Amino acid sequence: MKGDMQRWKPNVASIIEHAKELHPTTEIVSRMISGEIHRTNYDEVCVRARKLASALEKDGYKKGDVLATLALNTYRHLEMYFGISGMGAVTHTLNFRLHPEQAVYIINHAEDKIIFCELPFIPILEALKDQLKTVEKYVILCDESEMPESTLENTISYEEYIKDGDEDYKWPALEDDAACALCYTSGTTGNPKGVLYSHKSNIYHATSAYAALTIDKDDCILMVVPMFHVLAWGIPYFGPMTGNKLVMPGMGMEGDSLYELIDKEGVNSTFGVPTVWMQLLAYCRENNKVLDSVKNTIIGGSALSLAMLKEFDEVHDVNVIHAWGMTEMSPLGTTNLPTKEMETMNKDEKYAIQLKQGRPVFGVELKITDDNGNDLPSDGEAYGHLMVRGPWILQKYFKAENDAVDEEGWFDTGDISSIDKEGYMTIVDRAKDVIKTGGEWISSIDLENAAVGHPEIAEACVVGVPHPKWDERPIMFVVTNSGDKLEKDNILDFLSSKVAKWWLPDEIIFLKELPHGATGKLLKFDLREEYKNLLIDK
C-alpha cells in the first residue's frame, strides 16, 4: 500500500525562491576581490539566478550537463549554485588550491564544459587549457569593463553572460533523484573520487543541518569555510530556506579581515576549520580583541584542540560546535551540541565531552566494526572502523561501475573510532595515520592535540615511522609561536603529564610551516615517506 500524498519533484532552485517570496531583504555580504564590501538580498539573488539559468539554457547547454566554478565565497557563488542546478545542470565546485595534475584530472574526469572563474585564478586556467579536453568556454566573474587580456579563448565576462537572461524564467521539473552538485575528494594519495550529489539529497541534508546544528531564523552566519568544500557544508542552502543574513569573506580570510567582517555586520555564527580560526584567534590575541557579536563557531574539518575550544569559551565566551562528516557524507555526520547535563559540569568534564566528534544527527547511522566487519559495543571503550548509512551518504562515486557500500548500505569512512553508552563518537585516528607500536594503538590525533596546549606550540603533526624493535613509533613536526626552536624535553616534559608515557615521541622535528591540504588538513603521507627510515638508521 502507498501513501496518499502528493508527489515530489525537487530542486534546490525552490530554496533560493522560498527565500525571495519571505526574506527578499535580507543581505548577502561579500568582500570583493578589490576588498570592497558589496551588498545585495535574496531577492536579487533569485532574480539574477533565474537569469543565468535563462542563459545557460539559450546558450545550448542542457541538464545534466557538468558546469564548473573556480570560485571564492561572494554572491556571484551563491547565484552559480541556484542558477546552474536549478535548470538542470551540475554545479561543479573546482578547488583553487589543488595541484595543477589533479585540477587537470578533474576537470577532465568530470567533463566540465564551463568553467565559472575568478579574475586571480585565470592564470592557473591559462596553464592547463591546453590539457582540457571538454572545456568550451570561461566565464569571468567580473563587470564587462573588469575584463583582462588573456590567452583563454571563448572567454565573457559574468556580467555580460546573464544580461539578456529571462528574469522570469521558469524553472524546470526534475527526476526524482536528478543529479545536482558534484565534488571530489581531497584524498593525498591516488586520484581524487567523484560525489555526486542530487537535489534531494542536498534538501533533506540541509533541512537536517540546519536542524541539528540549531541555527536561529535571526542568525548571521559568517560563512567562512569555502563553496568550493562540500558545498560549504550546506549553509547555501539552509541559510536561504530560514532567510539567514550570510556573510562570505572572498579572499580575505586573514584574520584582521575576518575580525572586521564579524565586529561590523554583527556576526553571531561562524563556520570554518581549525587552521583558519587559529589566525583570528592570534589576530584577537594580539590586538586585545574580543569576539563580542559570537556565539556560536561550527568548527570541523579536522580535530578540533583543546587549547583552541578553551580560547574561544574563556576568553571570547563562544560556544564551539564540534561536528565531523567528509564529502561523501554531503558532509554532515555528527554534531556536538550543549546538552543539559553539560550546563552542571565543571569545565573539565564539559570540555572532555565537547573534544568528542559528538552525536549522529537525524538521518544518519553509525557503527563501529572490528577488522573482519564483526559490530563492536558502543561503550566508549571499543574502536574500529566507523560505518556509516542514510539518505545523503554516496552509494558509488562518480562514474565507478560498483558501490561503494557493503551489502546492507553501509560505508567505511577510512576512521577509526568510538561510539559510548550515550552516542558520542570520538575519531581516534584516520585508519591510514593510526599508529601501532608493540601491539597497541597510538592517537596521532591525541597526540597532535595535546602537543598544540603547549603555550609556545601553533601547529604540530604526528606520524608513525617504521622502528626495528616496536613495529612504529611516533615521531612530531612542531611549528612554533616565534618560529624558533624548544628544547626537547621541554616539549617531553609537557607532554608526559597529558599522555602515557610510551606514546611519547621518540623524535621531534622543527619546521617552519607544516604542509596542508586544500582544505586545511594536514599532509602526512610526504612526511611519512621522507622520515621513514629515520628510526631505522638511527
Ligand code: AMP
Given for the second form:
Amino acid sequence: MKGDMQRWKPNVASIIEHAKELHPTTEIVSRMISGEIHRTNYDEVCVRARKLASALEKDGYKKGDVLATLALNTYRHLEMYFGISGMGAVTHTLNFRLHPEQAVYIINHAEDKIIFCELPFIPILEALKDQLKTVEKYVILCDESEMPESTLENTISYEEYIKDGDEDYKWPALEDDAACALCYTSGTTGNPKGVLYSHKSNIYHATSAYAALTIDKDDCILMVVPMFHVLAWGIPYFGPMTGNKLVMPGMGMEGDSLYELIDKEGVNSTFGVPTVWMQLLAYCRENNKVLDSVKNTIIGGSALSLAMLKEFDEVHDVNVIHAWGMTEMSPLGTTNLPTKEMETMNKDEKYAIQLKQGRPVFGVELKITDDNGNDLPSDGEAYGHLMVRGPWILQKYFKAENDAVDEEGWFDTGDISSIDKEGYMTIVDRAKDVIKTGGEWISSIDLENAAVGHPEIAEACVVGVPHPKWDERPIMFVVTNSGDKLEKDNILDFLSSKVAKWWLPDEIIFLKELPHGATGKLLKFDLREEYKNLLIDK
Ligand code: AMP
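Switch from the form predicted alone to the form predicted together with adenosine monophosphate (AMP) and give that structure.
Okay, now the whole complex, with that chain kicking things off.
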C-alpha cells in the first residue's frame, strides 16, 4: 500500500525561493578578484538565478544539458548553483587546480556545453580549447566592461548573458530523481570518476547536514571549502535553507584575508580543510590575533591533528567539529559534535574523542569489514574497510555500466577505520596509504599528526616504501616552520613519546613544501614513487 501524501518533485531552486521569501535581506558577502568586498542578499541572488535560468532556456539549453563552472566562491557561483540546476540542467563544478590532462578528460567526459569561467582562469581554457569537443560557449564571470581580449571563441560576459533574463521565471517541475550537479573525484591514479547528484539527494543531504551540524539561523558562515569541491559540503543549499549570512573568500585564502573577513563580517562558523586553517592559525600566532567571533569550526577533508585542535581551543576558544565524508557521499558521513558528557571531562579525555571522525549523521549507515567482506565488530579495537550506504551515497559512477555498490547497497569508501561502541568512527588511513610492516599496520595519519605536535614542525607526510626485511617501512617528509632542517634524532625522540618504537620512521627527509592535490590533500603517490628504492638501496 502506498502512502497518501503528495508526490514530491524536488528542485533545489525551491531552496533559494524559500530564502528569498523568508530571509530576503540576509547578506551574501563575497571577496572579488580585485580584493573588493561585494554585498548582495538572498532576494537578489534568487532573482538573478531566475534570470540566468531564463537566459539559458532562451539560448536553447535544455533539461539534462551539462553546464560547467570554473569558478570561485562568490555570489555568482551561488546563482549558478540554482540557475543552472533549477532549470533542469546539470551544474558541473570544475576545479581550477586540475592537471590540464585531467581537465580535458573531465570536460569531454561530462560533455560540458558551456563553461562559466572566472577572469583569472581564462588562460587555463585558452590552453585547452582545441581539445574540448563539446563546449559551445564560454560565459566569463564579469561585467561587459571587464571583458578581456581572448582567443576563446563565442564568449560573452555573465552580466550581458543574464541581462534580458526573466525576473519572474517559473522553475519547471522536474522528473523524479532528476540530475542536479556533477563532481569528479580527485583520483591519484586512473581517470577521475564523476558523481552525479540528484535534486532529491542534495536536498536530503542538506536537511540532514544542517541538523547534524546544529546550524542556527543566525550563524554567519565563512564558506572556505570551495564550491568546486563536493558542492562545498552542502553549504550553498543548507545556508539559504536556514537563512545564514554567507561569507565567501573568492581567491583570498591566505591567513590575513581570511582573518579580515572573519573579523569584519562577524563570522561565527567556519568550514574548511586543515591546510587552510594552518595558514589562518599561523597568521593569528604571528600577529597576536584571536578569532573572537568564531564559535565553531567544522574541519574535514583530511584528519584533524591534536596540535590544531588544541590551538583552536586553547588560544581562540573555538569549538572544533571534526567531520568526515567524500565526493561519493555528497559528502557528509560523520560529525563529531560536543556532548553533555564532554562538559565534565578533562581536556585530554575530550580531545581524544574530538579527534575521532565522529558519529554517522542520520541517513548514513556505516560498517567495517575484513579483506574477505566479513563484518567486523564495532568495539573500537577491530579495524577494516569502511563501508557506507544511504540516500545521498552514490549507486554508480557517472556513465559507468555497473553499480559501485555491492548487492546490499554498501559502498567501499577506500578508508580503513574502526567504530567504537558509542558509534564513533575513527579513520586509521586510506587503504592505499596504510603501511604494512612485518604483518602489522602503521597509520600514516597518526604518525603525521604526532609529528605536527612538534613545535618546530609545520607539516609532515608519511609514506610506506619497500623494505627488504619488513615488506614496507615508513619514511617521513617534514616541512619546518623556519624552513631549516632539524636534527633527525630530535624528531625521533619527540615521536618516541607519542607512538610505538616500531612505528618510528626509518628515514626523515626535509622538504621546503609538500605536494598537495587539487583539493588540498597530500599527494603521496608521487613521493612514494620517487623514494621507492630509498630503503632497498641503503
Ligand atoms: P574527497 O572525495 O576528495 O573529498 O576525499 C574523500 C576522502 O578524504 C575520504 O575517503 C577520506 O580518506 C579523506 N577524509 C575526508 N575527511 C577526513 C577526515 N576528517 N579525516 C581523515 N580523512 C578524511
